[in-house]
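Just the one chain here, the form predicted on its own, laid out as C-alpha cells.
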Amino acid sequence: MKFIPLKNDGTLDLKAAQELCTRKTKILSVMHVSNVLGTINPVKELMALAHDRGALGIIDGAQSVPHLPVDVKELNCDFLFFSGHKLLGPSGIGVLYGKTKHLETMEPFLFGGDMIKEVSLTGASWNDVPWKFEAGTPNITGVIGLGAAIDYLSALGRDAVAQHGKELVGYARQELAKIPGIKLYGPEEGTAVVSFSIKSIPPHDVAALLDREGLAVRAGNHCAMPLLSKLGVPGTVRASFSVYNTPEDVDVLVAGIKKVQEVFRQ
C-alpha cells in the first residue's frame, strides 16, 4: 500500500500522486471530501489519473453526497459509496455504485433469496445486477427512509445545498479564528467540517463543556489516526454542519467555547 502524502494546508500532494501510482497499481481509493478537515479533494482528477495507469478509481462518498451535487458519470470513477445517516438518512442503509462493467465480473459474498438465478444439487448461477447482490430479505424500510431523504435533500436544490454549507464553514472559520488559543486545521475553501483545539484544553474536554451548552460536537481522532499523528494532535473538536444548521448556530458555538475557555480560566 502506498499514501498520497498532505501538504501544510491539508491538501493532497497531486505531484507526489502522479508518481504513486504507476502501471502496477490496481486501485487508487480516495475520499472526495476529509471527514476531519473539510477538505475537498480533486477526485475526478484523480480518477483520471487512475485509468491513465490502468488501475480501478474508488471514492469514499460519505462526507460529499450529504453536501455536494454528485455525479458518477461525470467523475468517471469505477466505484463509489456512502451511508444514509449522514444524508438525514436512517442508519444501517448505505449505497455502492460500481460500473455494470465491473459487477457483472464479481462474485457475491453473500447467498440466499434473489441473487441466484438457477440452483440444483450440485451448483448455482447467479443473477443479474443488481440482484446478485442482493442475498435475502433487504432493508426494505432503510431503502424507503434513505429515498425520503434523498428527496428532500434534491428539492432542497444540491448546489443550494452545496453553497449553504460553504458560507456556514466559512463563517464559522472566520469567527473562531478570532478567538486566542484557538487552532483550525484544513484548508480555508472546504464544506461541511470544521477541525479545532483551544490550547492546553483536552478535546474530550472542551466537547464535555460543550455538552453542557446543548452543543453537540465530535472529539477524538475521528477514525483518522494516521492523519491525527499527521496534524501533531492526540485529537480535534469537530463541528459539523447541515442545511438544518444557521449562523446564529455558529454564534453560539463561539459563546460555547469561551465559556470553556474561562472554566479552564484562558
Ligand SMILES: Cc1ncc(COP(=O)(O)O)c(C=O)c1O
Given for the second form:
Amino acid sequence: MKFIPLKNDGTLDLKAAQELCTRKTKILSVMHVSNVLGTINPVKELMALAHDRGALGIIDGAQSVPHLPVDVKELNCDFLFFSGHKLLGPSGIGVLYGKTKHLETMEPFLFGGDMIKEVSLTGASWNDVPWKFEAGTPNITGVIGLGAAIDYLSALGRDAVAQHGKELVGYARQELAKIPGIKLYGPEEGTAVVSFSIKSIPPHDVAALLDREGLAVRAGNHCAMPLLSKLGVPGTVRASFSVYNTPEDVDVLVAGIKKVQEVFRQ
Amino acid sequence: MNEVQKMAEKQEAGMNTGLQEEVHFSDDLYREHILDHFKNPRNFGELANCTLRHKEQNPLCGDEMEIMLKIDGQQAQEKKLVDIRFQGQGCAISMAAASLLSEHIKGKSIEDVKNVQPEEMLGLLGVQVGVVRRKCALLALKTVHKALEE
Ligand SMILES: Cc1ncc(COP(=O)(O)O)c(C=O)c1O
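Now show me the form predicted in complex with the ligand; what you just gave was the form predicted on its own.
Let us now look at the entire complex, which starts with that chain.
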C-alpha cells in the first residue's frame, strides 16, 4: 500500500501520485472531500490516472455527495460510496455505486433471500445485479428515509447546496482567522468543514465549552490519525456546515470561541 | 393508568433527572482550581531514577499519559511512594486530574495507592464529570494502577 502525500496547503501532491501509481497498481482509492480539512480533491484527474495505469479507481464520497453535485459518469469512477447519515438521511444505510461490468463479474459477499435465482440441493445460481448483493430482508425504512433525504436535497438544488456550503466555509474561515491565537487548517478553497485549533486550549476542552453555548463541534483525530500526526497536532476542533446553517451561526461560533478563551484566561 | 403507562412515566422522569445532572456538571467542569492545575501542573516532568514507569493512551481524545513512580521500602507492607512525576499531553481534565492525583498519593503507602477508587479521583476534581469525560478524568489513576501491576 502506498499513500499519495499531502502538500503543505493540505492538497494532494499530484506529481507524486503520477509516480506512485504504476502498472502494478491494482486500486487507486481516494476521498473526494476531506472530512478533516474540507479539501476538494481532483478525483476526475485521479480516476484518469488510475485507468491510464490499468487500475481501478474508487472514490469515498461520504463528504462530497452531501455537499457537491457528484456525477459518477463524469468522474468515470469504478466505484463510489457514501453514507446516508451525512446526507440528512438515516444512519445504518449508505450507497455503493459500481460500474455494471464490475458488479457482474463480482461474487456475492452475503447470502440470503432475494440474491438467488435458482436453488437446488446441490447448487445455486445468483440473481442479477443489483439483487445479487442485496441478500436478506433489506433495511426498508432506511431506504425510504434515504430516498426522502436525497429528494429533499435535490429539490434545494445540488448547485445551490454547493454554493451555500462554499460561502459558509469561506465566511467562517474569514471570520475565524481574525481571532487571536487561532490556527486554521486546510486550503482556503474547501467545503463542508473547517478545522482549527486554539493556542493553549486542548481541542476537547474547546468542544466541551462550546457545547455549553449550544454549539456542536467535533474534537480530536476525526478518524484520521495519520493526517493529524502529519499536521503535528494532537487533534483539532472541527465545525461542519450544512444546508440549515447560516452566516449568523458562524458569528455565534466566533463569539463562543471568544468565551472559551475567556474561561481559560481566568 | 395501566402498568405500562406507569413504567413509561417513571422512565421519562428518570431521563429528566439525568439531563439536569448533565447541565449541572458542565457549569462546573472548568472551575478555577482545575484550570490552575492544568496551567501549572504539579509534579510534571521527567523523574530520573524512578522505580516504575508506565504509559497509557486514551485514543478517543488523543490523551497521552506517562507516569513515573519512585518507591522505597523492602517488605511489601513497608513500600511507600516517595516521588511521582507525570508527563504527556491531553485535555485540561486529564492533565488536571494527573496533577491532583500526584499530590494526593505522594508519600502514601503502595497499598493505599492501589486502593484509590475512581470515585475518590473524581472527588479530587471536585466536579461532576459526565460519562464522556470520565475516561479523561480517570486516565492518570488508571496509568498509576497499571504501573503498580507490573
Ligand atoms: C470521508 C469519510 N468516509 C467514511 C466515513 C465513514 O462512514 P460511516 O460512518 O457511514 O461508516 C466517514 C465518516 O464517518 C467519512 O467522513
